[in-house]
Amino acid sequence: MRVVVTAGPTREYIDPVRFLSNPSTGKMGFAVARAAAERGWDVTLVAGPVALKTPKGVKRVDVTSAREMLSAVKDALADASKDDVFIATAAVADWRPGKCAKSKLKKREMDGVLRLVRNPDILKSVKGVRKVGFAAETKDVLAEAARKCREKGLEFIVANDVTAPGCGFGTDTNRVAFIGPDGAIESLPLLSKLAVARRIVGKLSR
């Protein structure tokens, strides 16, 4: 089977030296891609600016901004069949700057009003395979994640709370929650990043 992974964040740049981004490590996209890696799978992992190794047995695919991460995720699924799956971990930024500037702005020629541009939403982008997404959310957790996985055609959602303690960004652990399209909850307990990738894995498997 083959499998796109996405992990990291994305940079929406304003000049050469500023940027809009997010504290995403890319760690548990890495898990992802070696949990499937593992299970013999065709793995292409397509990486924000992050400071991992590849796992062994994947193709990595280094990209900064989101119309970068979405243009190499269509390259990788060009000739996909519905049986691959395209597993979205990364933390995409969600707007742009409007335009970046060619040099760096100085103080005086920034008027503190930043122009934004909607970033594509990669995931709802994606057709024809199976497709996981992510949902780090800060409140509302469930209901936040079940909404995009009805709305984005997902067959489940990886839901966890940012902010609660061993989760989120940077960490090596997660406690998260697969949601389905209708609605139903799998919880599981806080586990290693790779376990957690492990059963994801394990669940497309089914």
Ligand code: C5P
Second form
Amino acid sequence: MRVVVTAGPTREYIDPVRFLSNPSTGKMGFAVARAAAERGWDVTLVAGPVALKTPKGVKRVDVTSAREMLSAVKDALADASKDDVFIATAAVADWRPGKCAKSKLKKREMDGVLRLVRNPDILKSVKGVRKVGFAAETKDVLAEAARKCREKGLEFIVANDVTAPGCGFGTDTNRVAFIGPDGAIESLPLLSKLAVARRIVGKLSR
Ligand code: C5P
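Provide the structure of the form predicted together with the ligand, given the form predicted alone shown above.
To see the whole picture, the full complex is given below, headed by that same chain.
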């Protein structure tokens, strides 16, 4: 089975020395790639800028922006079949600056207004494979996750409240629930990110 995993943040550059991003460290996605490789699956990990070692047996493609991530995912899934899997754990920036300046902007050149344009939704735009997404929420966790699961055409979504203790950006643990398109909920206890990852790949191989 072929699996493509996205992980980490994206960076959306304003000029050569400034960007928009988020605190994602890539730990959850790297754990998913590791767990999938442990099963003997053919794993491509498309990683935003993170400081993590590539798990054993995993092919890694490094990217910076959401548009680069989309293009790397499309390449990795070029001849994929309907049994292959796309697992999107990356915290993709939803917006990018309308243009990136070629040289560093001077303070006097900035007027305090940054014009943003929408980034593509990578998970939504991938078609023809089994898809799993993540929903990092701060309120109405289950309802929001169920909506995203349906809207993005997912087999299931992994929902977590990033404000809960032991959860969220940079932690080694996570407390998640798997939610299906029909709203079925499977809640897991607080586990290491690797244990959560093994539960995800276990669910996919059932
Ligand atoms: O809609 P939201 O960003 O909360 O959805 C989260 C899910 O969608 C995650 O699996 C994330 O990796 C994926 N996503 C994506 N491309 C985007 C935004 C989110 O693949 N531009």
